[in-house]
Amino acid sequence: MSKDSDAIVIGAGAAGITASIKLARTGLAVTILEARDRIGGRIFTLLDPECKAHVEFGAEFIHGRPLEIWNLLNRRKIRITEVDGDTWCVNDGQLGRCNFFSEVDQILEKMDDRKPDQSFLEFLEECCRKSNLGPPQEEAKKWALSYVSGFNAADPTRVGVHWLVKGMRAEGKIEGQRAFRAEHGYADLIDIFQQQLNDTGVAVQKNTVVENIQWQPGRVQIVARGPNGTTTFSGSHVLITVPLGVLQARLDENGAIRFVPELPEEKQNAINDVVMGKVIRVTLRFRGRFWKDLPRMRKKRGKTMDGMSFLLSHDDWFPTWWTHEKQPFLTGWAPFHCAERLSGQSESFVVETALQTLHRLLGVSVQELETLFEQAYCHDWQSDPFSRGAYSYGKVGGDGMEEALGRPIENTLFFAGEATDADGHNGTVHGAIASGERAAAEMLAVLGKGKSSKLKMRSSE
């Protein structure tokens, strides 16, 4: 089989799809090589057959009002709702409303990127020494640590203050502290992407795993394994949008990509100086919203958890939980060390651990929870060979590494993906989309300098 393309894009996540559509709209013939049997990458939505509700395995919230997402949804008149409700906390085994947010904000506002970079844990120990703290401030310090490791899926001993400050500034510009959902979750965005791919004639080859990229300036040969055997793609320009974890994989690991010759030292340093965060998340469906009448031991006419949106704790397994509006679902979030303990375990172990966590946090017996439990949805992104982690963060001393990660090599190899976003939106869908737009513009600038060579594909069994 033989087919000509003007551009090849590796990876059909948000970055790869966005870039492909932009390239195709200029009249180029574009082919996407996707290892999975679906598009979307770390966006993965399924429909629960019982409740007819959309359940997310990956990205779930729209963080703030990024135009990259809002413009697409608004053009299709898709309803967007803000996540609203009460935030509950568990402190020393006591369940109650959270009251630490202002104190945590005061701590985070002390971070300064004009000083030498340091890890968040070093910053926290330096700015909040125990001798200077009362009980409320000491508790706020613990919550600040939980926030950074939870929200960013980051190791507080590795994540850099400079990177955190940059992200906070970026969030402030788009009201990033607010969370939203589309009417049908991220499935709405994937539907839009699929329609645009169809309209622009982009060819998406699924179940096609890229194994080897041989390159020299102006020439690339890609060897991929697909349903019909080995396929070789050759051409002059290729855009690589695989997750950072795939670029970091050892060559003997499933899903790894071999570059021949090896990537330049600057690119390898950038790959190693950005870190892939770890998360295990599980969504549990129950027979009903049993938490709406909790806590069972409360003051007369005390507030119940019926309006709960988030439940926060310092639990060692699933410290964060959230609800799905009025649906009987609870999602547990296990970041960093919690994810390391759960990754590679069976789904039954993850579910049992989640139920045990809810027992500790809510005071409901495990037997009752097991009676109420109906269905679990879980995906281990760390063990997934085509992601190898959740999303990226910047480590201490890693200033400028996102730019270096996204920088083209010899106007031949181009790079995109949330980890390459240089504007502080790493780890977000809108950051991935923006990186795809940036990389497509870079490739078009090069293609515009002369006639683009046709990318040719041939198959060998």
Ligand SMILES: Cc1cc2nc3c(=O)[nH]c(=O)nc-3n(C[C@H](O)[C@H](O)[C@H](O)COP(=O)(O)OP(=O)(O)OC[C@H]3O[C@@H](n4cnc5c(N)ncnc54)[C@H](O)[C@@H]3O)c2cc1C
Contents of the next structure:
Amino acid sequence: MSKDSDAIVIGAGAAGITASIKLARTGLAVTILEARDRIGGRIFTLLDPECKAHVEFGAEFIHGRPLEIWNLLNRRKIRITEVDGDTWCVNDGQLGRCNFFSEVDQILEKMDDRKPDQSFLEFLEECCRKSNLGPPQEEAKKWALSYVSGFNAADPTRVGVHWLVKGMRAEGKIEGQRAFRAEHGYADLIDIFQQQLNDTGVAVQKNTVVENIQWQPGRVQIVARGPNGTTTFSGSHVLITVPLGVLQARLDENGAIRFVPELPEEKQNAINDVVMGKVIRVTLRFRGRFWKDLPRMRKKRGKTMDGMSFLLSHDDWFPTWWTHEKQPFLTGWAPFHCAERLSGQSESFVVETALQTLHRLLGVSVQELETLFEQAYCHDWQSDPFSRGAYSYGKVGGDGMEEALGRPIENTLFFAGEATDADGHNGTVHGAIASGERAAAEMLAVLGKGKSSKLKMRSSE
Ligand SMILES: Cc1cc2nc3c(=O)[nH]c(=O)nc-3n(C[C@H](O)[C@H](O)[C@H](O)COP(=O)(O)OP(=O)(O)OC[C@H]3O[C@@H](n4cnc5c(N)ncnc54)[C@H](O)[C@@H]3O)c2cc1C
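For comparison with the form predicted on its own, would you give the structure of this protein in the form predicted together with this ligand?
Now the full complex is given, and it begins with the chain already shown.
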């Protein structure tokens, strides 16, 4: 078997798809090699058969108004709704309204990227030791810690203040503190991508795990394992969009890619100096929205949790929860150290732990929760060989590492993916899309529209 392509892209996530479409629109013949049996990567939506509602395993929220996503959805007239509702907090076992947001903002605003870089934990200890803090500020410190490690799936002893400031600035430009959902969740974006892939004639080879990239300037040979054995693709350029966790994997691990010769030192350093964050999220479907009448012990005229959007706590397992409009779903979010303990465990352990957490937070007995519980949706992105983590963050002293991660090598190997975004949007869908746009432009600058660099594929079968 022999087939020609002008460009090969590894990975059919948001970055790889975006890049492929951009390349194909210039008339190039593009092939994507994708390890999974589906496109989307860390975007993965299923339809709950009972409620006919969309449930996410990976990305769920559109953070702010990034044009990369909004333009695609708006063009198709897809309804986008802002996540709205009350945020409830559990503090010292007490369920109530949260009253720390402005104090947390004040703390975060003290981060300064003109000073030498330090970890968020060091910053927190230093910044807030200097001033005379009362109990509300001490409490705000704890919430700031939860927020930073929760939102970024990051270890506060490793995540760098410079990286956090960059992210906050980038967020500020797109109203990133607001969260939105598309009508059918991220499935809407994947439908658009699929349509564009069809329209531009991009060939997507699923179930194709790239194992080896042999390269020299202007020439690459890619060995991939597929359902019909090993296939070799050869050509002049390749765009690699696999997650950072895959680039960091040991060579004997499933999904890992061996580069021959090894990647240059600058690239290896960048791979090691950006960190893959960890998250376990579980969405539980209950027989009804049992929380809407809670807290039961409150006075009759007290506000109920019917309008709850988020529930925050310092719980050791699932500190953050959120609702899904009027659906009977609750999603639990276990970042960083919580995820480390849950990763690799059975789904029944994750569900049991989640129910125990809800018991602690809401005061409903485990027995009652078990009776109400119907279905769980959970994916362990850490144990998944094709992601090996949730999404990336920058560590202390890691300035410029995302840029280095995305930099092409010898105009031959090109890199994209959320971890390569150098504008402060790592760990997001729109950051991944932007990185795909950037990498495609870099490859086009080298390839032009010339057809001289035909990539050839031959099967060893
Ligand atoms: C639990 C979770 C929640 C999230 N929540 C949000 C959110 O609310 N909002 C938001 O904006 N972002 C969120 N994100 C982040 C967002 O999902 C990612 O930033 C984005 O989807 C990454 O896209 P990508 O193209 O860079 O990588 P991926 O989507 O991971 O694509 C890379 C592709 O490479 C493939 N691949 C890997 N190894 C190989 C190999 N050896 N050979 C061939 N193919 C290979 C993978 O299968 C994958 O399809 C979340 C992520 C997770 C895990």
